[in-house]
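This document opens with one chain alone, in C-alpha cells, the form predicted alone.
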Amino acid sequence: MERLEKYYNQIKTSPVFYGMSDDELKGLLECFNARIRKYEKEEMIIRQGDIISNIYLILDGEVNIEKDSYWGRRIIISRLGQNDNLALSFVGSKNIESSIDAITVEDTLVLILSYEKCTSMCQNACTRHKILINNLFQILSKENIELIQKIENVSQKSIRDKLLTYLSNEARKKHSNSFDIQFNRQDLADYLNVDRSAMSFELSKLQKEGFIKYDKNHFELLS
C-alpha cells in the first residue's frame, strides 16, 4: 500500500469515491486489491477486442479514447484526464469486447480496481458499497451526456459548423467565451473526423470574419 498511500489524497477526490469517509475508502482499496500502474507515453491501456474486467481511474496524465477504421484512419472519440475513468460502459457489460483503444497521450498513472469486487455487495451490505455503486451510475450518466455532445459536434454537415458547434460547447462547458481546448490541430481534426488542412483553413476564415480569435490551443469566441 506504500504507493497507494503516496497518492491517497488524490484518490479520495475522485468522483468514484465521493461521499466516503477515510476509513471506508481505505477499506475499499484493501478489499479490491487496488494497485497503481504507470503507463509510458503512447502505451496501450485497452485494445479493441479486449474483455475489460477492471475499472481504470486516471491519477495523472491524459488518455485518448480512439478507434481505427478498417483502412487505418484514426478517430479520437474523447480525451480523458485526471480523475476520469476508462471504458466504464464496457466493464459493466459482461463479455462484451471493447470497440475502442485507450492510448496514453503522455506518461500516465492509473489506479486499477477489480470491477467484480466493486459491484459485489459484501455480506453486511456495507454503506461504502452502496455509495460506490451509486457513484458509478452517476459517472455512467455523465459519460452518456458527453457522448451526446460528441454526436452533436460531429453530426454537423460542414467543417465550419462542426468547429462552431464544438467551440460553442467548449465555451458552455468552461462557462467562459475564452478558454483552452485539450487538442492540438491534428488531434482536433481526428476528433471532428475532418481533414486537418481543410479545418485549419476554416479556422483562419472564422478568425478573419470576426467569429473567433485563437492562438495555438487558446480560443476566444467573439460576439
Second form
2 protein chains.
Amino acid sequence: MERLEKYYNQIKTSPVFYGMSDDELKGLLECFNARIRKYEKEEMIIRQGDIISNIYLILDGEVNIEKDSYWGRRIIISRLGQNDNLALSFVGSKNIESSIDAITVEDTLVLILSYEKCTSMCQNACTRHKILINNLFQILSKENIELIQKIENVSQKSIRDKLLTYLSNEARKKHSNSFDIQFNRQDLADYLNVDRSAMSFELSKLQKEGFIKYDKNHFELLS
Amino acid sequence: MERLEKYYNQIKTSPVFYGMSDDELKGLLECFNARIRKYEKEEMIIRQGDIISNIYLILDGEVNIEKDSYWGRRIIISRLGQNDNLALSFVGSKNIESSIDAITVEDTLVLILSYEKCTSMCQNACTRHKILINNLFQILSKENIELIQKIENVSQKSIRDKLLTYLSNEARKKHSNSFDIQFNRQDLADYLNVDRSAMSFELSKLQKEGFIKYDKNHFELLS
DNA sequence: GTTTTCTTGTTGTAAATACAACAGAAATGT
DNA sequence: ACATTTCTGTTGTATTTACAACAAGAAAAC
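To test you: the structure above is the form predicted alone. What is the structure of the form predicted in complex with the DNA?
Full assembly next; the chain just shown is listed first.
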C-alpha cells in the first residue's frame, strides 16, 4: 500500500479531477475510499467476466487492454499509460461483465476509487460529484474516439495500409513526422491483427521504397 | 419540420431522458431548443470534419456510421436505429472534428437538441441537466462496449472466424440462436472488412457443413 | 566477459483472400 | 405484366497473408 500524499500532485493533474479545488479533491478521495495499489509486470488488473465498480487511474506504468479470441489468439485493443483510466465503460454500464483483460506491461501504480460507495453516499448531490461525472463523460468521449481510430487502423485491407494508417495517425497525435511508438513488433502485430513476420517484412519494404525510416521503436514518415 | 408532440411518447422512452419527470423533460426539450428533422434515404446527417454541438437521437429509421479510408474503401463502423444517438462522443469532446460520416440507410427521423445552448444557459445547475449528464455517461459506456465488440468481430483472422464471432455475438444480443441481422451482404462485408463474394462463399460453406442455416437476413446457429 | 534469452528481420511454402466476371433470384419501377 | 435494377452466390486466377524455421542483433542474466 503506497501513500496517497506522495502522488497527490500528480493525481491533481488527471482529467478525472479536472476543475476541482483542492478541498473538493481531498473530499472526493476520502468519499471514494481512494487507495493506491502496485501491480507487478504482467499482472492482471482486470479479467474478462469481472464486474467493475471501481474507477482505475494509472499513476505510473503501462497497461494492455486485451481480449482473447475463442481460438486463443491475442487481440490488443489498446495500450494505456499515465493518467489513463481502465475499463471506465464497465463502471458506467452497471452489472455488465468486463469483456476485456487489463494486463500490466511493466510494474504499474494504480489509483483505485470505489465508485459505488460514493454514489450511494452522496446520491450525486455534492458539487464534486457533478464535476466528476462531467469529467467522466468527457473522458469516455475521448476513449470512444480512440476506439473508432483503432477500428480505422485495423480495417485497412492490407498489412501495408494498416501500417501506413497506424503510423499516420500516430504522427498526427504526436504532431510530428518523427516519433516513438509504444509497441514492440509482436505487440504491434497483435494490435493490427497481422502476422509479426509478415509485418516486419512489409516494414522493411516500406523503408527500402523510401516511405518511412525506422530504428527500433522510432519511426519517421518521409515524402 | 415535424411536430414534437406527435413523437413525445416515444421520446420519453429514450435512454437520454431516463428518469425524468414529464415536467423536467418538457423543460429540457424547450431549453435544448429541440426540433425534429427528416432525412431522406442515403442523406448525410454528419460528415467527417464537422464540429458536433448537437445531440442527435434517432426517432425512426436506420443510419450507418461510416468512414472512408484514404484509398476510398468504405468502412462501416456500426448500424444504428431507433433510440440510438449519433456521434455523442464528439459532443463530449468539444472542438474535435468528427472522424465519421453518419448516412441514412432509409428515410429517417431525428430529434436534434442543441447541447451548447443549454449548457451555457443553465451552467449545468438544473436537476434535469444532472440527470441528463448521468444518462449520457451511461449511453457512452454502452457505445464504448459495442465498439470493443466490433473490434473483436473484425479482429478475427479468417473470414470464417469473423462470421462466426459476429453471428455468435448477435445471437447473444438477441437471446436466441435464430435471429435477423440488420445488414445485407455488401454492408456486412463492409462491416467485417472482407470481400463480399468471398464472404458469400464462406457463408454457404458454413451452411453446407451444418454450422449455420440462413435465408436472406435470417440466420440460425446450429449444433 | 560470457552465456542465455528475447527481439527482429528474412525466406520459402501453403493457405486464404481479393478481384473480376457472370448468372440467377429478388426487388423495384413503370 | 414486363422491364430494369439490385442483390446474392459461384467460379477461376492473381495476390496477399500466415506459418514455420532460422539467423543476426540486442538485451538481460549470470
